[in-house]
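Just one chain is shown here, as structure tokens, and it is the form predicted on its own.
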Amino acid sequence: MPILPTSSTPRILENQPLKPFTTFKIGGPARYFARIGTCQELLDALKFARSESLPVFVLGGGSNVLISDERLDALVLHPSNEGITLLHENAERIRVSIEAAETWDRFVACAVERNWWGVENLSHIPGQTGAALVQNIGAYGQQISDVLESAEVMDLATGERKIFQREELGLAYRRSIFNTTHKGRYFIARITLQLSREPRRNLSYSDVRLWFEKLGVREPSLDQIRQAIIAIRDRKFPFPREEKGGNAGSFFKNLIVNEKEYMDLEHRFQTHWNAEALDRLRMIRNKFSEPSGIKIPTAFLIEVCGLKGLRVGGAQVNEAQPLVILNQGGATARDVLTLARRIRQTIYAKMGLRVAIEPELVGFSPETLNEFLAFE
């Protein structure tokens, strides 16, 4: 049975601008591309690839990309695979596999509106499904990684179909094997999960809690639910759309520091800011000490630095939530990168704290990596 359904040879397209295909805005072009939909589609490309001695990059929804601005010299293969099937259903579970390419945000919209428990907290999260597994993506106490059963998958080396149950895909915080040790080796085809049928509220984080604390909602449906994280998303994370330029969600990971790096922090603390910031620092720790350590939202630290709203050129950290860039119209990727780099290098300098940047940068050159990421 193939991976995909079997279709023609794909339409190879030469030097498409990927501007297009990310939420950013941002990208050059891209010395071939193709859309895949298709098992033969999928491997007739792999052949051309290799003919001419190409790398092969998998583009999905764009939405955690930084593209350089030069021309990506790589054959681009961008899935457009979409659907959703029901697998199985009784009166407690839901199987559902969901291809590749659908748009995560209108599966939980479809989970939501067929009353399926567990996704209901990624709502509002721009990009495909394969990328959605990708990096894990969590929010407001959920992760992908929750229900997730299995992944479809094909090598793009040998063009050999796989089946990766959830334990075998090395799950963590932003982390699966597509973006650490199996990095590039893979297209993804479709995942399967397992949802619920009855109900699992999840509204331990506080901006859900104070949301129906102060409709006096005590057990909020599952349209509810989504439309708070909606509201809750729009207030922080401007959802990228055409006319209000684009953003790559969060650009910084957020920090775990050990008991010795939080003493550290709050030494500096003490010693550069007011009493009203240590004080704040001090509330992070008491709200999100857990056993792997302490975690600093990089949001606090940008705040903290004074950074809110710095711009170069058409690129500006976010007032609302610092830890998304937002290309304000015209940005370039050099625009964003010296915009990180400079909040990058202003907190090592001030907190002696390296904060992670969280999109993938595809096509930039080692020099151009190293001028922009190295701290000293």
Ligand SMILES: Cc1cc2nc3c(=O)[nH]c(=O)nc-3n(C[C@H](O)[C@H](O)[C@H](O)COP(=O)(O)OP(=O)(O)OC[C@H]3O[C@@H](n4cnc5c(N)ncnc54)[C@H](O)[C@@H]3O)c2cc1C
Given for the second form:
Amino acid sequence: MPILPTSSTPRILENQPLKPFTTFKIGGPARYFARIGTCQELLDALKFARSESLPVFVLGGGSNVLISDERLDALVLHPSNEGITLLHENAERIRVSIEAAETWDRFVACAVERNWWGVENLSHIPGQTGAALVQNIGAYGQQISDVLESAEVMDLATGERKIFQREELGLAYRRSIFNTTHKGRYFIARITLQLSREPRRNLSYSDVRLWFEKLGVREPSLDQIRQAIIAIRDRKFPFPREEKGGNAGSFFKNLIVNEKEYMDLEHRFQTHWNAEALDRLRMIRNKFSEPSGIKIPTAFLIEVCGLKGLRVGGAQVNEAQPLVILNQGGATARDVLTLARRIRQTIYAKMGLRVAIEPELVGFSPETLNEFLAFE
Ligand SMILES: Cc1cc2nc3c(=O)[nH]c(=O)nc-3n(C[C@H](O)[C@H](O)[C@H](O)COP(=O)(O)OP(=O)(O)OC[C@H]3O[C@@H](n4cnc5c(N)ncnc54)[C@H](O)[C@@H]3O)c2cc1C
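Having looked at the form predicted on its own, could you now put up the form predicted together with the named molecule?
The next block holds the full complex; its first chain is the one shown before.
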């Protein structure tokens, strides 16, 4: 079976504004832009990019990118192949194939409706299904890697089709080959998941456990879990909607520190902060010690540094979940980067920790990136 059905040449649009294609509602125009729904459309678009000596960039739902205010000198490929195909089912298992442009949360809703277990804790994560694999989306104790079987891709340099099995994809926390060793090399066309018909409740995450403890429900149904996840998420993460400005989810990554770095941090807390902040840090150490190190929530550091609610132009640190930067209306990419610089510099100066940015920064010159990202 071809990776995508073949059909006509893509319509290549010039100077297409990218703002509406991102959940941040930020970004300048793309020099060229094409919707890609078929194999032939992709091959033709790649030929066009080669003839113009332009790089290509795949933009899905735009929920994990910050695009520069300047024109993006590239051909943007926007997946548009949607659909869900049931490949196989028996009493225990489901194998299902999902096209790249299928909205991830629409697929989760479909799985929950059909009583397929395995992705319910990943409810309400915005974006397309192909992109979900790029950073191995995860939430509330589940990751897409837990249910992934394989991914069908096309090589953006050669146009060749390839199928990767799960173990070839370098899947780890927020990582895959698609955002590390093979970044920008492939167009993910569709993925295959294996889901379960047997209940596989994952209530390990404390917010979820407490939610059902309060309700006195010991064995929630799939739908109850999806609704709980949506309610818990909506309290902290504004799900991007047309009427409400924008955001790109967590703008900052959490930190993993080793024992020595933790002791340095505790020393700084003893010297510069009050007993309550120190107690909270020690609680974090007890709660988030993992084999790879101690996880320090960046939201906690932002709060302790008094940066919650900080605003630059139209960009503001979210009060309810300080990992999120909100576009309160009319924010530019420069506003967001200026705000991010203030936060990262303050945490670095006060705590000696270098916080990383989660969304991909697209279309910025090396000088701009250095201006905003270098630590002083
Ligand atoms: C409110 C909010 C909450 C969020 N919560 C979570 C969360 O809980 N957990 C989590 O892990 N993430 C979360 N995210 C981040 C984001 O939703 C996911 O990373 C999502 O999978 C991105 O999908 P997208 O289609 O928007 O990708 P885009 O932002 O369009 O692209 C992201 C990257 O993937 C590449 N890409 C996109 N499609 C393809 C393709 N078909 N082939 C090859 N490369 C491709 C792009 O080039 C880019 O590098 C959240 C974001 C928001 C705004």
